[in-house]
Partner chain sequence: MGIKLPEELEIEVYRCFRCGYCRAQCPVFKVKQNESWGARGRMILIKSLIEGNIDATSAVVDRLYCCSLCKACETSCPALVRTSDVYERVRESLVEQKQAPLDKHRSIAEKILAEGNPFGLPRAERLSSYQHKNPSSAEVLYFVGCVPSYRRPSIVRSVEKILAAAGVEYTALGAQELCCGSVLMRTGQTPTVKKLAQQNTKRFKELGVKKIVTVCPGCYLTLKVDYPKFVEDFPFEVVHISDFINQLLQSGKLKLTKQVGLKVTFHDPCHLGRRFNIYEPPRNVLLSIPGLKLVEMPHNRENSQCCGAGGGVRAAFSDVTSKIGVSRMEEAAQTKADLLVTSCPFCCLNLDEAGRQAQLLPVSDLTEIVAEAL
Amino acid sequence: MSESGLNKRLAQIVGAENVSTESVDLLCYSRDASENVGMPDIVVWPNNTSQVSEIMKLANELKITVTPRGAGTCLSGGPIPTKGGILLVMTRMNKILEIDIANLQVLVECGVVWQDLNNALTPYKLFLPPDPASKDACTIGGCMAECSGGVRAVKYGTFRDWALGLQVVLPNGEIIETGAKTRKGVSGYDLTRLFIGSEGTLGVITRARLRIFPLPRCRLVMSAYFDSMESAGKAIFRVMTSDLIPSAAELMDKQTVEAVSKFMNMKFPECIALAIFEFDGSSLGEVKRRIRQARKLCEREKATRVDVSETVEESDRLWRARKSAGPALATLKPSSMHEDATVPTSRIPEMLTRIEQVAQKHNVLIPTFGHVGDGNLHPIILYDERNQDEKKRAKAATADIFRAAIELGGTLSGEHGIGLSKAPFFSMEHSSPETEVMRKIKNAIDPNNILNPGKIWAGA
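Okay, now the structure: that chain only, the form predicted alone.
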């Protein structure tokens, strides 16, 4: 079918105002937050599930590829078209359909922004705990597709842990409902978990039913400064293996702290590593008791200074600083690879050491921060893509970081997904039989390979 013919068919489904082949739109949607680039042939904005179904039926009939996209905050190339085709932008499906206080759950469309949902829940003193750094922009559908986490995943888990069910449009246009309204359910295969983290390769998530939780009454943040990454890693391990249960345990290395300090115009004490702990609960006295215990553990591991934020404003400012790490580091070099290699918490000190060794070996800048409470590190490989030698060294460093994570019993990705960026390294973690099982699932659901091809494993 000609381009004009396809435009006409799509316009009949969603309206001409929701279809574009304008160069500015194609270029705008050719990138996400990673280093990957891929140009779609046409951009489409559906407004409801029925339209998504009709689009998928048409694409399957014509064997045209479809790439679902939320806000484009993905750091692994998940919503980047690899073979042109239709880019399905889901942001206009942004209704909060139901807030069920009695059963502590919500039903939302895929384009609802995380922060908007939590703003709507605040009057009820409820919240959706997983909180990605891009929470002001990222959509629930994208968070489901990537199984996002965030700083509080160490206590509250990732999006997988809060999903009760999904509405999904399959590659052939059929609409299915997975899961149930109940908290427990073992009726058949767990299709909800199959689609969560599948990166838009098996179906287009259009709605999600999610558990919600009462907001903690009290929340305090403690910052601990160390003169070595090893000491910081050990302190975090001590806190995490105690009974103190922090709601967040984060780390920033010296390069990250200095970049954030300049970027946010904040003054931090001199340090090699900064650990940030958050504790929440229903009683201020109990939260303060846990803070005191955590402080002692950090001091035993040679913390040079420990501060406790006394007000909500102080805590919020510290979290804004932590969540500005990515943009702050982007000021140091024009190009970057944001990784999220994850290891068992007991191997954190070793992984931090390995990252430092990789940086020295390849002579590249690798600032590191991340959710160390659950072993989820974010080494950021900084380079200038115009310098081919530096780019080559950066890619070699990336491979060595993944290799180190696997050798320490970890995984390629804790929350960013595999997408395009990590696809070449997929076989480091997964054996041929494991990969073949995944391919069979993909082939069974999407035999024409029209839905987000090229993602997760190379050559898909």
Second form
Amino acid sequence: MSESGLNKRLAQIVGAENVSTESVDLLCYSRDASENVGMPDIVVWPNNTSQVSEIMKLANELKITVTPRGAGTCLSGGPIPTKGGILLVMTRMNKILEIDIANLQVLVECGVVWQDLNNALTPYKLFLPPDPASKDACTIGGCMAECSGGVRAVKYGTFRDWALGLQVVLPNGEIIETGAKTRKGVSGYDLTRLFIGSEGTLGVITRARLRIFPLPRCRLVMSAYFDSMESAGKAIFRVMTSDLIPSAAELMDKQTVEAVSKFMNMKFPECIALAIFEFDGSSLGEVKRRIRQARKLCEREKATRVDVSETVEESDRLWRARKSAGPALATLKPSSMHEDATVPTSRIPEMLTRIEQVAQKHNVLIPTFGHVGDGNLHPIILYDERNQDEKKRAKAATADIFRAAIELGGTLSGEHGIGLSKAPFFSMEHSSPETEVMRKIKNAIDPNNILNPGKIWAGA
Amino acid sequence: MGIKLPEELEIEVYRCFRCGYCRAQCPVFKVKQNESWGARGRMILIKSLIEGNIDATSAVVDRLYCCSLCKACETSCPALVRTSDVYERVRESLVEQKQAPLDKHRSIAEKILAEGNPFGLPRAERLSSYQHKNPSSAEVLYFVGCVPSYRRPSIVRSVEKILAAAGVEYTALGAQELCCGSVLMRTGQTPTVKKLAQQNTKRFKELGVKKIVTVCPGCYLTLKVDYPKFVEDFPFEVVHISDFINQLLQSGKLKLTKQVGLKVTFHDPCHLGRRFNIYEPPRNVLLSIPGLKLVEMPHNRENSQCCGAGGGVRAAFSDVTSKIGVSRMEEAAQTKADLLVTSCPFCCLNLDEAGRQAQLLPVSDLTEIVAEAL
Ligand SMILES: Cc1cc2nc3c(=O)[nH]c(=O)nc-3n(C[C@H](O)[C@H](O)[C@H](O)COP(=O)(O)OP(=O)(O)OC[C@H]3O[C@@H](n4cnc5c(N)ncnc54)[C@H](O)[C@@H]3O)c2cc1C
Ligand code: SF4
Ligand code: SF4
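Switch from the form predicted alone to the form predicted together with its partner chain and print that structure.
Entire complex below, previous chain first.
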């Protein structure tokens, strides 16, 4: 079918105002927050599930590729339409359909923005715990497709742990409902979890039913400074294996602390590592008791200084500092790659050493921070994309970091997904029979390989 | 043809790491729901222009001009990218290459050059909208601005009443006042602004004033930040009227005695708030009015939502402006306020129109409500 013929058919489905082939639009939809680029042939904004279903039927019939996209905050190239075709932007499906307080769950359309959902829950003193840093922008659909996490994953888990069921449009246009409204359910295969983390390669998620949780009445933050990575690592290990259950356990290395200090104009004590813990609970007394215990554990591991934020403002200030880590580091060089290699928590100190060695070997800056409580580090590889040699070294360093994570028994991605960026390394982590099982699943659901091809494993 | 930015601004473009956080804030994006009309899209387009990968087609130029320079993207930007500085410089560069401005903006420049105001109304009519006093000893110059002069004379009358009540000796330029050039500055037409700056400054000097009080945040920004770049010597203290009135109240020179039993909400103008952090002075003034109750909209102070008119958007994309204006007025209506007050004649004009269109609450400038309380 000619491009204008396709344009017309799509316009019949969603309305002409929800289709664009203007080159400026195509260009602006060719990027996400990663280094990848790929131009769609046509951008389509569906408004409801039946439109998505019609679009998929048409695409399947014509064998045109379709790439789903939420807010495009992905850090691994997932929503980049490498093979052109239709870019399906889900952001206009953004209604919160149900807030079911009695059963502590919500039903939302996939284009709802994380922060909008939580704003709607706050008056009921409820919240959706997994909290990606991109929450002001990212959509629930994107979070499902990437199985996103955040700083509180250490206590509350990732999106996978909060999903009860999904409405999914399959590549052939059929609409299915996975899961159940109940908290428990073992009726058949767990299709919900099959689609979660599938990076838009198996189906288009149109709705999600999610569990929600009572907002903890109080949260306090503690920061502990160390003069060696080793003692920071030990202190974190002690806190994580105690019964104190922090709701966040983060680490920033010296370079990160310095960059944040400059960027946010905040003073921090001299240190090699800064660990930030958050504790939440229903009473201040009880949270304070846990913080006192955690302080003792850190002091026992030779923390040079421990501060407890007494007020919400102080806690917010520290979180703002932590959340500015990526951007603060990004000011050091024009370009950056934000990785999320994850290792078992006990291997964190080794992983930090390996990252340092990689940085030296390739002569690039790789400051590191991250969710140490769950082993999820964010090494930031800094470079100037206008300098070809430095760009090459940065890429080589990234590959070495992945290798190190796998060798330490970890995974390529804790929360950002494989997408395009990590597809060349997929076989480092997965044996060919494993990949073959995944391929077979993909083939069974999407025999024409039209849905987000080229992602997750190389050559797909 | 590509564009060239100074290195310090080119770096800003590369520092945008396309995180998309600005999606939640950009008023134009909220209306269009399309990346190419939001801050991240604009940065992608600018980078492509710098690298010479695209031409400045009319579609590209439209995207780069449909931005009110409200800085909302900057407050949400985790990388603190100076987007609005980049946009202004890009527009200037497009004008230099004769690929911009838009027709509407070019015609505004012509009108300003012909009659000294962006509406192309007769120069002489500027005077008729107020009676200016001219004691030769005055240290204060009241810079009236084009919108009050031609579109909202009640602001001029209110300012006169306030200054008189406080016993401020002041002067004004009368028919000699020229448009400050703010709209031209925002749309990349710098050489014309330079001319206006030189002519206005010459007159300020002839009068021997020390302090210039502006009512319009656009004039404030242009006189305070841009004029010193264009004239060698600009020895004037530029003050916004909200700050000025606040000082008069604090020093006891001005007293507000009349009850104004209204519930009002305050709209922070972008050029005053996010640009200069002037958030509290207008609020202090409002709270000095007996009987008045102030309620805040959810988007206030640094999170304020733009009225949609600035940066040349109202002239060239009136449909976008009107949608943004209505959404702001809807937010105001939800506070159940009787009146929306702002401290910018241009916001005032635009929101008033949006309020009428959607049959929502009325709109006043800060000076108007203060004059009522005298
Ligand atoms: C500064 C920054 C900080 C970040 N912090 C975190 C963090 O703390 N934790 C974290 O986990 N991630 C983080 N991310 C990554 C990213 O924000 C998340 O992966 C997010 O969930 C993506 O949501 P999105 O709506 O932007 O999806 P997109 O980026 O548009 O898409 C992501 C993937 O999901 C697919 N997809 C999108 N919508 C659908 C749908 N409806 N149906 C099927 N497939 C779909 C796309 O095809 C793509 O493969 C961060 C990103 C940035 C830029
Ligand atoms: S300055 Fe305002 S209108 Fe312009 S891109 Fe930023 S948020 Fe959007
Ligand atoms: S918030 Fe800043 S860095 Fe992020 S996309 Fe917008 S301008 Fe770029």
